[in-house]
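Next up is one chain by itself, shown in structure tokens, the form predicted alone.
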Amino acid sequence: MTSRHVAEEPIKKVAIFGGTHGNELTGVFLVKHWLEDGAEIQRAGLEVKPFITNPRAVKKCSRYIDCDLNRVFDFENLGKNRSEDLPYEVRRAQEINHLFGPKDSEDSYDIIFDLHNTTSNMGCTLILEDSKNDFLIQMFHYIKTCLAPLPCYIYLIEHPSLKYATTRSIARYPVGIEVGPQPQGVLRADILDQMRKMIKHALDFIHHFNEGKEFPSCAIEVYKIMEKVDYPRNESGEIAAFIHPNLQDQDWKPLDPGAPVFLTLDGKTITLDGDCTVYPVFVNEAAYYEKKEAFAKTTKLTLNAKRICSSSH
């Protein structure tokens, strides 16, 4: 695959967002802290906007209050008269569109960096949204060289069916971050610093590009969606089988066709069906059981960007 899109123009505006899980609290203690501190993300003709997205939900430690804002931002939700019937989230999604968009505008953030943690062990996470997009690649491969020796992973979601209305949407370059495992509602040291560090990198990234410095053209290994597997079910909808031991924290490792991923309470497992080796994430993400999808299933690829230069200089 070769990419199209080259980023010219310098970044100006770029917006972190913390708590649009208001129980992932990496991302909602990293940003409570930037907006009392946030000279460590501070930039030089940069503005960097730390915003804490779902207010409600993180003073209740709950993902969410009615449902998920991560879900939400598609032009249906965006353009519906706002009443108090709408729910909590769809209103947020309304005021979040207002203040960083409006999405596919001229006048939205250039950036939104959305933080996020999974119980999932899935380490350093970045995840893209367009295979085309030369600036993200590029920056995901600055990411990924600054975090070496420590792992970090590119999950790309795109598909023609799986659409994700993501909050980070409105921005013309839109960034989830994901780091875990962590447990919902904990905070862990080592992951937060991980957290902290990939946006720090990313902040010097663009920094690098808004002062005229060029990135060669680059590859990055990715992960891409192929589909989400559900939990096997009985005839009243409900779970007949967890996570096999085999399978349990094996995030990004090769999975072949009839390796066990499933085992039923009396002790069956059940392996995986199909012809290809794929490459399991969000392997028993707590916040999926809701969402019936007990993993999903990624295939590798590799990415090429173009070589990136600002036309500032």
Contents of the next structure:
Amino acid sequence: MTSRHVAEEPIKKVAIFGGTHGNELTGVFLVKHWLEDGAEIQRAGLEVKPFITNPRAVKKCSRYIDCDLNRVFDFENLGKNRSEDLPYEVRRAQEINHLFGPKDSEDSYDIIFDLHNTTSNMGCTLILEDSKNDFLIQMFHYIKTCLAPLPCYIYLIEHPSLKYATTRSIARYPVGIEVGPQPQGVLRADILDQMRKMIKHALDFIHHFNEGKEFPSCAIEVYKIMEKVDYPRNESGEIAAFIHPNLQDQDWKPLDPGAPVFLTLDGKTITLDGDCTVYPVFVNEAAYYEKKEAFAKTTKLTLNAKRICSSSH
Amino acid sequence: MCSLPVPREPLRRVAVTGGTHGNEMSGVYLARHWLRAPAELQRPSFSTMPVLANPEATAACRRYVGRDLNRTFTSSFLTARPTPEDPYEVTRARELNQLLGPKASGLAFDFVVDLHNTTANMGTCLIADSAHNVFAMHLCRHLQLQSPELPCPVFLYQLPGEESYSIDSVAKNGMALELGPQPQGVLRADLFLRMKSLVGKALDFIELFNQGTAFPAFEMDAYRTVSRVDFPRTEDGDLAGTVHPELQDRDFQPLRTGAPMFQLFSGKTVLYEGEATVYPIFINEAAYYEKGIALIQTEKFTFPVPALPPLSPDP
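Could you give the coordinates for the form predicted together with its partner chain, as opposed to the form predicted alone above?
Complete assembly follows, chain above in first position.
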């Protein structure tokens, strides 16, 4: 008896994006390096294109110029009439959609890896946008297995209101890669080595898949976003408490009801309400202060993927 | 050794400045906190003024808007005729010079404590201008003795013959606290609480001095600049690599001849080739990329600090 499986088209076009946020330096410098010397990212029969997505923000070493590039790949922004009045990142998004998309079309790139850093203690993280994507679940399972014993976590952002319009979403298979902790504007060698390994294993997976290797059904543990939590604020909207020392750096660790979450500027502890254990991520991420997000609550669940193999074999 | 004169009068006017760099959050939030709760900074013999030094950079959560404020307190900036083209920080430096100075005048504040963070693993670093600053050396010593569980290395930043340029230099005396590692734009509870406690202890020291306490002579260990080292660069001036994993986070640890310093993207390692053992600090500080500094090599040295004589009681 054969198990149910999914036959997929071979992968032809892959892009690796760096500098979507101009001050997240690992992706910026890996992509710049691969533009000079791309031998390590080439695989037989596969087009792999490294690309700097937000060159003006990279030059300025800031997250963005006018607005967050990684939030504007929705059809409304991508369809706006070009004019000088559009924010730089919206104009840039349209260019990127032209080069690597169009989003949701036959012509779009098969896979886009988008390289990010966080100031949070999240280690190696893969971001999944769709819980039913067998191909990416298989890929993430492969990367996780190869990286072990180095932990690799999977963050599922599938949510009716909290999912956002990412740069990578123009590809058929969007992959977010997030490695931390690393301060903005800093390039750490250890983080760089980890991200480089994640890309190597991902490209190896694609190569094996294209060569006809079968990947048996598998299961992976993922952390699915539940809600974002803002900092407590005073009457003028200023932050009145910060992440409690017990929660700082504890991304992916269980946080139980009643556990300390915030400490106010005058020393009072605020605890987790609700009645379920959650798994916090993006704890104290620098870029999220302006997004009013102190951390995100996730719930842990298991995703299953069917056996896959390339349809050309 | 020529020492700066020690105060012969109680220190009555003290300031604590935060947000001199707008994305170094411990000082930003402490200044804001103390502006709302100034009583915490008062002592029986003097009052302390909290100052948010660079409000525009703080609002933008950037180090600075026009230029680095903490390099702008030189006589050329402070005394030049104001023009509409002046960067914001030049205008702000003149305002702060009016508020806390004027620099090198009898009207200036007695002491300024300036609050900073670094992305480097500097721990609790106490920064003063030079070994000649006897009062500041005693204050640093007091902080070290009051925090036995916490190493508090002292960095003396001023190069011989160099004009002072930092915010605390507009006061008669001052020092800076440099706590790390903390990313720019992030407020960590541990560093906030530690900095708050250190400022309290610094004010306690001034109070003890004002009350007539004598402080005996001692030997001080400190670090002073030998040279600044840039990242390896490509022909275009872009980074060709970064700090080696074996050197990353090892601020104030000895770096010996032949030890790895940088790791290139090509995989090659660059070794430290100097002959003398140095003590690198500010290793991989985010704000120094644009200054062309990957780290500062320092030397460790020991020097005697003379006793701080007690103030004579009021007649």
